[in-house]
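Given next, in structure tokens, is a single chain: the form predicted alone.
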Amino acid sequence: MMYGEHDLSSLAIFSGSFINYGYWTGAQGDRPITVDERTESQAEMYRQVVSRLEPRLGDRLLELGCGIGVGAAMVAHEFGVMVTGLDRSDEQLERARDVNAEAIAGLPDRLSFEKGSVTDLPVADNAVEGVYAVEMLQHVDDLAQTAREVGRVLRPGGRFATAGFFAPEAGRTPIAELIETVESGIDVIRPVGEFAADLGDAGLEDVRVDSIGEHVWPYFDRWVAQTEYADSWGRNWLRCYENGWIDYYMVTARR
């Protein structure tokens, strides 16, 4: 597992304790991106994902792979919902409870963090109105089982949404030669159509796949170019996107 004893949110390529590549609604190309803009891009990714759930006040949501938990806390606060952040790393859960202690106290019964696997959710059948994940399914070994678990815990009419990177189609590409975390197996790049099919096979309906790469890759590459990782393999994400080997998607479905 990539996370655990290592706090990736402390790296310069991230900010504000978030860990995602960001959804960018605009950053002028003639000046450097600010840390505040970088942080806002990561918060906006959460908003984009959770808004697809069409949550109502008081809805119960489950975040898969919550990490340090600042996204879950923001969602609980901004959307007026109950959020349980799920992670299988004890270290990450400890950080999440520590970093978000004030939010947990200020949102009684609306924000919590629990240990569990996305392939065996510690949640009862038909228990939640929404399940979401932000840039973490690339770490999951069995997406078909994850889809089945999502279908199991969602109430009828409940929704699922995730944002993350996938391959546009099946086929051999040089991604592993260009992206270190793919070569090491930390990130697994699967065809997005396969995951969409997994959701359908799990009984979910209205499965939709939307590319949002134009809001992610060019801006993230600009940000990386401003950090100490400017000459690293991290610059190859944009290259892979421009060659059609990878893209960033919003995938949604309804039970």
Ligand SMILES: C[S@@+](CC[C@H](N)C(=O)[O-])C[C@H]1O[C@@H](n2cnc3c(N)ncnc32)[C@H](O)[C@@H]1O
Contents of the next structure:
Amino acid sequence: MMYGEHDLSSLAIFSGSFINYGYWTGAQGDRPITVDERTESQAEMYRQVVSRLEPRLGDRLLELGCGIGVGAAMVAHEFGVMVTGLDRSDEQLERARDVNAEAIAGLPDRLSFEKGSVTDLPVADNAVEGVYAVEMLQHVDDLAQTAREVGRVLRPGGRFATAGFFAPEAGRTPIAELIETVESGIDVIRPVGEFAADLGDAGLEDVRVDSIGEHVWPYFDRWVAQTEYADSWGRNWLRCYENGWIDYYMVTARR
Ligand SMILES: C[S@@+](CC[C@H](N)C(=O)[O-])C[C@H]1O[C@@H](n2cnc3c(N)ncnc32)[C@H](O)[C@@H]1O
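Alongside the form predicted alone that was just displayed, please also present the structure of the form predicted together with the ligand.
Everything in the complex follows now, all chains and molecules, and the chain you saw is the first one.
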């Protein structure tokens, strides 16, 4: 499996044990982007998503597809909340518990990692004030079921937020010919409107879709251009964005 024995976060396109394309706030001008800035972009993606939940101190949050869990640890620490990081990969969870051992010990009862799939959450009904996901829903087969599960575990008034890539519209595009992980089926690009409709059908309200592509693709492309992947298909994400075949979105809703 993609996130199994190989630690994807160790690839030069990622850093700091995060695995997302990053939300970039500052222009780096003409100088090369530093590894610290790359890591900061991925941490900032977490802040952007979790701030949309408007969490209060002590709120219980569930992260879907937490990967190596450095984002979950940061959220628990910075927002003063309780976070359960969920992932379906045993290897990712082992890495999460290992990398964040100090944070888990330092934040007793506020940070934990659990195995489970987003389509069958190991969480009671009405149990959490917030659910969030960072760049993971592109791996999920059944987004309608995921939306129902999110609706089930959120308390009335609870919030959902996710950032990730989707298609702006339904229809055929050449993305699969340009992006290897789409061609192989690891990443599935679905119309963002379909997912928004899934959330509405699951009983969620105030569903909102905002493009954040301008904060992601041009900078991520500049970063990739600095790495050993400069001549790889990784450069095609920007091309797909510029052609209107893909975008990066913030999707939010309230129960
Ligand atoms: C691109 S990584 C993102 C990790 C993390 N959110 C970050 O930004 O660093 C996607 C993660 O989602 C997990 N995942 C994929 N499908 C899943 C599912 N159906 N249920 C739970 N986790 C899943 C993978 O194991 C992987 O760790």
